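One chain comes next, on its own, written out as structure tokens in the form predicted alone.
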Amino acid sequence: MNFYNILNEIEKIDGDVYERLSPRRRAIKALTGFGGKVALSALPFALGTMFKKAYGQTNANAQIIDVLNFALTLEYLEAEFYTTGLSRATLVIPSTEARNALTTIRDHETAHVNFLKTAIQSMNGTPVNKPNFDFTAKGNFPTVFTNYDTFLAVSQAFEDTGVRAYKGQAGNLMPSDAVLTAALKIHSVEARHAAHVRRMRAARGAQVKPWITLNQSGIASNAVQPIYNGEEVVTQANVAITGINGTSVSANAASEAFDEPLTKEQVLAIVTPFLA
């Protein structure tokens, strides 16, 4: 997640919001110059910060909070997920190549949970405590820490399952443009974390492309199909994309054109197994 680019899209929404805070202005201009690896854990804390200084005179929504909460709750899975993988001597991971792009992807999960904690917490919420995990999905996947395909295949789930999950929960963060840019953000890193997963599955052959094509996951799994349930619809704005114009758009094309929403209990229902 690039923190740097929400501080000036924020500053886009709110003109007004560094000649207000300029000493947290001058103090991230100082914290940025210690170099990258300290701004990427130190920034969520001085974002979080920002947040109540510039919007937490008004009462915190709580329908806001709670979809922070929701999105925690998922980063908290993907975050554990691959600590708890690249962790593992059992889990024979190829190449160098792919263990440096799945600890990127860690980290990345890791920086979405310290950013929805510390918003959380700068509304006046609290956060959720993360919960116990069950990666094997009540046994649907028992060689998930010991198969590297079956690795990939899980997280390919997880990935896709965030980027229509944030999807879905973006009408509800309207009220606040800032926290909305920034959840969009986090939306648009699981969208290619998805997409590079997928490119590591069909390196070693599996049938996906970088985007979901109808309905089909490329899982040899039903327990993961409600995920997929959903992205076979061919019409936007109920317009059918097939054939629009006098064009040969195929109906696959058309599915893997755009992403479909899942609502809240669409996610919490798929994300039910894993938990112990």
Contents of the next structure:
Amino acid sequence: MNFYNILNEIEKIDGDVYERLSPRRRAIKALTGFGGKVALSALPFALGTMFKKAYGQTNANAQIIDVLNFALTLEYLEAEFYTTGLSRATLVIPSTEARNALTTIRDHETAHVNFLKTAIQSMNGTPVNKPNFDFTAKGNFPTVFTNYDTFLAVSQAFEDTGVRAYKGQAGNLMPSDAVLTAALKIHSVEARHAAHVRRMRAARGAQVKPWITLNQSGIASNAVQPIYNGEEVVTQANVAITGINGTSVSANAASEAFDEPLTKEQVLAIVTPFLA
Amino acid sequence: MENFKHQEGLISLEGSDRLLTKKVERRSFLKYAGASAAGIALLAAGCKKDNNGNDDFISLGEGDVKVLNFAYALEQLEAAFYTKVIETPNNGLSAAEASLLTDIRDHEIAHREFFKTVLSGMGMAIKDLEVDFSSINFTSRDSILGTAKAFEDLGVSAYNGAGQLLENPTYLLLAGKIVSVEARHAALIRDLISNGSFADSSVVDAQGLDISRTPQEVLAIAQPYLKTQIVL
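What would you give as the form predicted together with the partner chain, now that the form predicted alone is on the page?
Below: every chain and molecule of the assembly, starting with the one above.
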């Protein structure tokens, strides 16, 4: 049995075989140096294990790259939204404090775009291109860059969507501790943004708190309702949270205490109106 | 980013090995213990006496249960803190601030009782912790908000760091549902102290990533607020 002949044969079908196996250099080394260690009879088994690992890893990587590209699309949306808003003379941002906060958020979203692109490339994936956006959402928010309150409402909608979108993908990132942790670290930053934007809106009279109460958007437009539907649940893992264990936890507090995930399909449905 | 790349390769290599080790360990442990899961639960999570016969000494269990009990411990700490804040007359908070912190108290109580119910259902819940708030001045707004900021940022970093330790995706999602609420709290408290500091560079790095901490790092920060000794 010639190990390299096997690889050559596979290469005819899968040109990337060496690429796939390269992270397993240690395993190849162990095999090629089998003179002493691996009994000849054990070689087919060892080979099988090696390929299974290499190709199993590939599938997990493809799944992770998919999620990262999905996240990248959302980050493109957010980054361009703040970049545009901050540069439009038509959008009157009423204070330096507000401009600074929006600049902080813009910088984070831009950093997320760059981080995700690099992460995707480091896994030999191809980052998706930035789509063209329509921030009026097909005319639902015609004043998005001329009315500061509309701008903040759309901002809140994007941040709350981001939180729910990352949450929904966490399970798909479990094969990679590093990527999962990075995604969680982006997820909580989006939640910090959401809380601040909600406070900016509350200071201008909107009926919102830093957290999401039931399925209330606090935004006078049905277009954003899908972002909040499902947030009203007051049962977690079959445990009723309202009044749990004799406490005075209200239904409002029970819903606020847990943010809910959205599926990729739900997020895409939310984002689609914002695609030009 | 180079780090990320290299780290990624390492982790994927080591991940499979580690998973194997984990499985083998668990299997042999089950075999060795020769007991029901519930029996193991009682062994793994519960009170132990230390060398001085002091039984205020808690072990969290193993695997996902350990992570959940750790979260339960943090939620106990936070809930006890906000309960004391709201109970204290003349806490120095404005009516609007007190209202927001009352919400937070209720969220933390919901988290605490949720973990208690889930872990008790498995026979794995740690007991109620005794807190040590002697370093906090509950009639000082600055002391209250400063402590709240420390606790909320700690909670965010703890959940961010613990995600990768969980093996069950259901628990990962539940932790995810809680951590973003902790982040909302953290942002609010920071803004109450200094408006605009909701995600400043002390918690979010140049890549736009929040802090994560290992359980050991979290415990080192949390333990001074607990009379009960937690053993990781």
